[in-house]
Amino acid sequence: MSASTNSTPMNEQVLQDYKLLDAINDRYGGVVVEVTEPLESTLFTSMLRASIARWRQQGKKGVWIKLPIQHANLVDPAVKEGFWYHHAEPNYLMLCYWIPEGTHTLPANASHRVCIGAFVMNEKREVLVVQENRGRFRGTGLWKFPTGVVDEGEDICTAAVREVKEETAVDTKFIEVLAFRQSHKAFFDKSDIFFLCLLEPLSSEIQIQETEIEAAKWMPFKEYASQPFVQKHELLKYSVDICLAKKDGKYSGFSPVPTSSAFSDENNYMYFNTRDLEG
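Return the structure of the sequence above as one chain only, in the form predicted in complex with a further copy of the same chain.
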């Protein structure tokens, strides 16, 4: 029997006549396909149908197709076969499909961006502050803590040290998370968690990152706190109170503790109030 392109259920002979998509098994009873070579869309559709028929026979559940952006011609054919979008990064789109009857149990997409703000104070009670040359505070004259986005796969404590180093060239040691704030609709419908972090300076000389930072300096904490913008916003006012309480030894945040995970072999950081637990 020769290969045919209709979409009726395929028998074993027909299945064998089609080239199937290369797939690897995931640990949840599903398969992952990564398209790495250009494919003409009609051929892709035939291969996809034959592959799904095969995976159905094998009792597979979720199907993932990772489509690099250079193969964007295959998005529409995959959607026509019933795939939907799971997530996207600049250079690829992840589509998914659920073979069994009933609702799928595929994991939810990432919903939050994670950011850090770095409170770095020296022994003269001067705080490390910057003025940004782009973004919403450009040209406002506001002196603010160094801030930045935590990359996927990056620890919060690593991101804080990295951002301070990148923006000001100051070396620091991460101490603890003092507070965090969750906000919504940070961009489109996504949410945002901002971690206020305490870092200890290990060096003092400042050299600014010119693409992002207009100016940076060590500023007396009182002067930072008295800026009208800081006084006006509860988030920043609370941050000032927390930082002061911390510096006076009255406040305990969450320190990172490396822990083994129940869910993978990797070590991860757990953040908690270690002073209270030990005390």
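Here the rigid core means the biggest group of C-alpha atoms that line up within 1.5 Å when the two forms are laid on top of each other. Note that the coordinates shown come from a computational prediction; the quantities given were computed from them, not determined experimentally. Positions refer to the first chain, counted from 1. Compared with the form predicted alone:
- After superposition on the rigid core, the Cα atom of Leu235 is displaced by less than 2 Å between the two forms.
- In a rigid-core overlay of the protein, His112 has its C-alpha displaced by under 2 Å between the two forms.
- The smaller of the two rigid parts, set against the larger, turns by 13° between the two forms.
Instead of the form predicted in complex with a further copy of the same chain shown above, give the structure for the form predicted alone, please.
FYI, this one's just the chain on its own, none of its partners or other molecules.
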């Protein structure tokens, strides 16, 4: 925060002379401001300083300012008043500020990306595999499981079915999460959680997504597992062992069970080993 906001507290009369920013209280003792109307930078600075003074009097802590992209002219004056970037989306930037003295306790931006890999095997013990036409495996000849990123607000089980459909046009039914792996320093230095999912095929005809997929086919599982790249890497070797054990009835993964939550009005899924729980 600039010296003008910190060193010269505004008295009640001065505060009344300024128009304050519209804000709503959050559940953690802070406020959220969403700028919806155009503001000139100098006026915004005055309103922001007066608002912070008011919020300090009220004992508020964190301040969040959501700036739609059309109001990007206000980023510079907010930063000059001590705000910092928290996160950005395609249509807005979120800035934040901590009023009390000392280290802030505002939550950090999301630190993980969630991805899925889809293990789809038919009655002939053939597995659905693809070759990518971009990324690190482009041109390597590697056949791999369909993979993808879980969208915001999307369940893991839904994402797995969607990715298989998008890449290969094969319809599937989600069965279980077989395993998951956490890694770090991945996309934009964020951490990554990858879920290996078992899906049951409901159709067999393949039509590739040409923007991402070079080829797709049903391949004998032994042929997939014998690829040098698969044999060389522990992650893939473990995946092969898990998938094979599952198909042979020697392994039980985590099934999606619809649940309600005390923290949200929306239903979601909890994944657990339902077979052993019932036993």
